[in-house]
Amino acid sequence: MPSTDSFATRENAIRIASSDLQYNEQTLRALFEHCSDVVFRSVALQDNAKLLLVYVDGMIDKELVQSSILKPLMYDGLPQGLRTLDSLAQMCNLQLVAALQTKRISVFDEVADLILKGSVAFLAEGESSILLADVSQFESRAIEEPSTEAALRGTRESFTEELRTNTTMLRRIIVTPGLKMESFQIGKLTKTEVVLSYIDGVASPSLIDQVRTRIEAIDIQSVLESGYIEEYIEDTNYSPFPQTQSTERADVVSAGLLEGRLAVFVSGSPIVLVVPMTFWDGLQAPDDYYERFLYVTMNRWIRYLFALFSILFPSIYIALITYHPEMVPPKLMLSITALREQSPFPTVIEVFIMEFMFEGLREAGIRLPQQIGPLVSIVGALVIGQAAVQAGIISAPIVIVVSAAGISSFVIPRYRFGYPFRMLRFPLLLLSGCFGLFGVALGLILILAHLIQLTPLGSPYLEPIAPAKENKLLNVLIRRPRKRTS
């Protein structure tokens, strides 16, 4: 019998189950000291035997334990048609393996990562391994409308934080044994499980094996949510541009996976990430290949057209008013001139002021409450911006100019490819107060610049206009209709 004095002294060591009952109950107990939700539940079989089970109270199915397992074992006695067993744990066992997933371990380690997983463990007297029964049950949110990518058709359905839910939900839509599910487990204390989803005979296999290596590298303490993976598996991390498509939508990864891309859940995240990301798939909604191929096209070049206006608009109007006023109408420039005449500030101040204002106020609007948020917009919106313009701190183009752009921004369908457009808005005001056209157009160049040589995975960014691809080009300016084939 293992002394108890060597718990101490094994404690980095690898720990193995023994066929003592008390020193196993020891071992988990000490694995488990000052955690007062692991019960520790001693029963009594009807030969007198001890079973000693352990489980997280909160995390496993009580009533499934009850009926399936311990009642069985209490009162019923063997099964018909079972013979005297040579050991209780493959009872146990035969017990319980038509209901449950069952596993034996000798490793204690192990055994409290499935304990803390939702796992019950059974221990006999005279049984060097250790039965686990896969009971876990936990509250999750229902499945709900997706909050961050509306569309006015398709799918209502968004992912949850339960990632067997986020898994089943894509194996009903492609329903295929292709659809691979390869599973990780990342963080030394978070034990997170990600799993890497792709098509296998669609998806590039040198792109599953980068994605693949990429995740088995990490090495960190915890994952919360999504967005630690994401750092890990894009190239550039300095870049304001998204490189990875984060979606709660089943059926974007759906198309996602179908166009050989790959996806990543990660447990208790409902945003999924599909890789690898282009420049245009952040500005196509869920909902284009849904709809009328006319309506689509039309409203992709909406989008277009409003991505670049939010972006340049402010530091063009800053570039015509300081440095270019010739290019402006007559009336148009006299008017303006009008207004700005009680501003004590330079017109660029005046849209980084209101830029700010404009950011404090959307931030502010996601930070509060739901019953808070719209009513400090509209407060922020009309009273403070009036305000402003009434006591000559700003002049009302101004407020124009800077609004009209903001809701530009909004027309971007996926919410965090607008972050680099709102960021950018910057350093071109910046550019244009200083150089007028010219920054401006300095700018524009530095960032075209950085998108063409940004290839996150191997995949140019600005794939297919820049570097151009005649088959896949006609599709980024127009959603093309689909065609009987006989």
Given for the second form:
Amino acid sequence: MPSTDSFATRENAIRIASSDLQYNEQTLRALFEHCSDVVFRSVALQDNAKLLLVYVDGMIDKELVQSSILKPLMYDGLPQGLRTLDSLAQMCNLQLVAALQTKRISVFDEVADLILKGSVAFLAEGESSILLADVSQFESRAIEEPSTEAALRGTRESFTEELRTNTTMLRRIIVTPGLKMESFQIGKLTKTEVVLSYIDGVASPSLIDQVRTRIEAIDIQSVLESGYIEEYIEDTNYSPFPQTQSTERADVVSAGLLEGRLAVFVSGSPIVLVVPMTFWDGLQAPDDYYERFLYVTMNRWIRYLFALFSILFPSIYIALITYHPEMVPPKLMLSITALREQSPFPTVIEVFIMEFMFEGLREAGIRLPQQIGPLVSIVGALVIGQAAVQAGIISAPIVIVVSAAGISSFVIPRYRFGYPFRMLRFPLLLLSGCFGLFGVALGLILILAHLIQLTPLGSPYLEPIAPAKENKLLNVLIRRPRKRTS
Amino acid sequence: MKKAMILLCLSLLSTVTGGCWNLKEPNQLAIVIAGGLDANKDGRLVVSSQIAIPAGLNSQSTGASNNRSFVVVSALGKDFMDAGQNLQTQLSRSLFYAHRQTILIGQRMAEQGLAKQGIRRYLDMIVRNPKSEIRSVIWVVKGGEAKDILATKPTFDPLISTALSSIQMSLGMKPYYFREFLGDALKNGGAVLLPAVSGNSSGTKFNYSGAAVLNKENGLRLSGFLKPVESYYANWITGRQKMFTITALQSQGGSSISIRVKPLRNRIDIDKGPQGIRVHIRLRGSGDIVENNTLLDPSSAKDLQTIQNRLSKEAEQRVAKLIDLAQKQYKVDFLGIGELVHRKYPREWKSLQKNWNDTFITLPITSEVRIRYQDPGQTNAAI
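What I would like now is the form predicted in complex with the partner chain, since the data block earlier showed the form predicted alone; can you produce it?
To see the whole picture, the full complex is given below, headed by that same chain.
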């Protein structure tokens, strides 16, 4: 076996294990050439029969292998009741290995895959198939509090990188065999496990079919995060609005499933996708359904107002100040004019500069190590807020406008959903700088037109507002209290 | 995507071809706070504008700099906009009228107008110009010129902008805006009452000085002024006064009693009898006694009756004098009777409206005022 064997050729050549242990060992050794973490361990059993174990160091539960596989075979002899075995081959055949999941495979590539996923391979003289026992165990992160979707009330558990942990969390919440978890393997190199989850009888079969076909059709070398899958599931990649709801909270996923939606788990990613998503889901917080309905209703309105505010405030400011100064109350107009006297730039340019600085600060705040984080906010506040105004580069109202709009974009409870609002500010700024309120109206019309024609996975994005569904309409505006039906 | 681009391009094109581009930075604007109309000695129009200097408004932070917060510029012209054009020659920023909150008319302008035409002709500009603010308050300057008042510095505000309407509100009146003036001036017959302001001799302060009577049948020319007290009663009759204090002297001695009346109610009955139209003005008001220097005790029914009668009589006398003033001295209907006749007898109004003022002075107008008290105040009798 040449060591320069490329991936493609290896895939084409399906090699079956022979009954010759020597040959099998050589083939596997060639496959795992230069893989220092793959261990080949020869064991001689009581009757000097040779048994070869192959595994990846660090991926298996050593304790388990030693105590329940090696020891019984080496010292205690064969299990009672089977007095003599013709060969080790027979032992492998009968799968006398104390592990929960075992498999017998004779194709080398499949064997290699399973070894890489944490199985131990048993090769025996005279046996043409290889026995694989799943004894995988990895170091994994503990379950922590959700970091991007904080809620005052509700579960403190967030998903981890371990797929099984995540699906288990869901199973613990929704206790029914109707909760289905279809598994797919995606990515030629990463062979990532993707699980499509739904509740049978709740989610519509056509929707399930659609998502299943889309997942099956994915042809990709690698999947590193659920974002990869997201782009294959969603309809319009060009839309600034996210069409799948991504969450790291088990309760959000459960709620979605119970509403007849689908969840996509991706191994190695703590972010789970819930499809299809509507615009209003993006503005709902996890604890909307746990808190008292009055506060929630108020909070919802605040969120809607601030979402609108975050996208419109800077452009309306520009439009009013430079195109329609008659619409500003006289006293306010005078004080704005007074503060603008020294500024060298037109209002539009000022707002642009500040918006870019704000986005820069935001990005820096995410990327910086935690120890330097506060530094950015101090520098941001001092340099941008104070010094730039005093130096006369930026006029003070701009700082207010931009920071108010920036902060209000963070009121949107799902962080990802704030992106389109921050991004669409810029085209709106341009439009209002060019055409005043007319431009703002134009921009809003375009955004609305886009939102209305957006139907990810066949469900309208703005439902139940457009198309109007009267029975659900109220739920967007208020959170109705749950009533006892006695 | 392609459709959206086409839509965007078309929309942009429509704005460009439609000329929808009027970007102006605020520091390119000379914001007119108040405007004044005067006639100079030759009878030519002088337009004055009070223009805010924003940098001066913001001088608190930079310490005790003596920056002016406004400047008054005046220019002659054939009409308002012609004068505006001439004003522009003195300014480096373009005039912006949309924040003009005050319009002042000088006495000579109000009396004679230009070329003996009255000021009615100049109403047009303020409505026609889209940038012009019709929510300005409009005042007549008594015994002076508008530009002198514009040059005074109000006590509280840095600019005259809201000072005049604040005066009206603190006196318990509704501010009289240009749009109301327009509505009143365009109806036929009678006269319009405009608030009047006068400056002191040194030209540093101004104060409310009653109302100006503009005769509508004479091109809105000034007929005369009402004293402040007279103007309160006139406003009560026309429903523009919300609150004021009536003080009555006791018949003997100099002791007085004051009542702050709020709310004020007015009701004018128009009846057509065999002798023609009769007008009966009924005014009612109730309020708190705010000062009592007399020996009367409001808690005793007899004294209370005396107080109420005394106050009502005082007010009644004032109203009777005011009616006299309108019918005998100014000979114009500034009490808005004409409009009420119009509403009640629209058919007859058609023939009456032409020379309403002549009819008005012959009308029998009776009046009665009833003032009641609500609250005797902290103490009953005077201490």
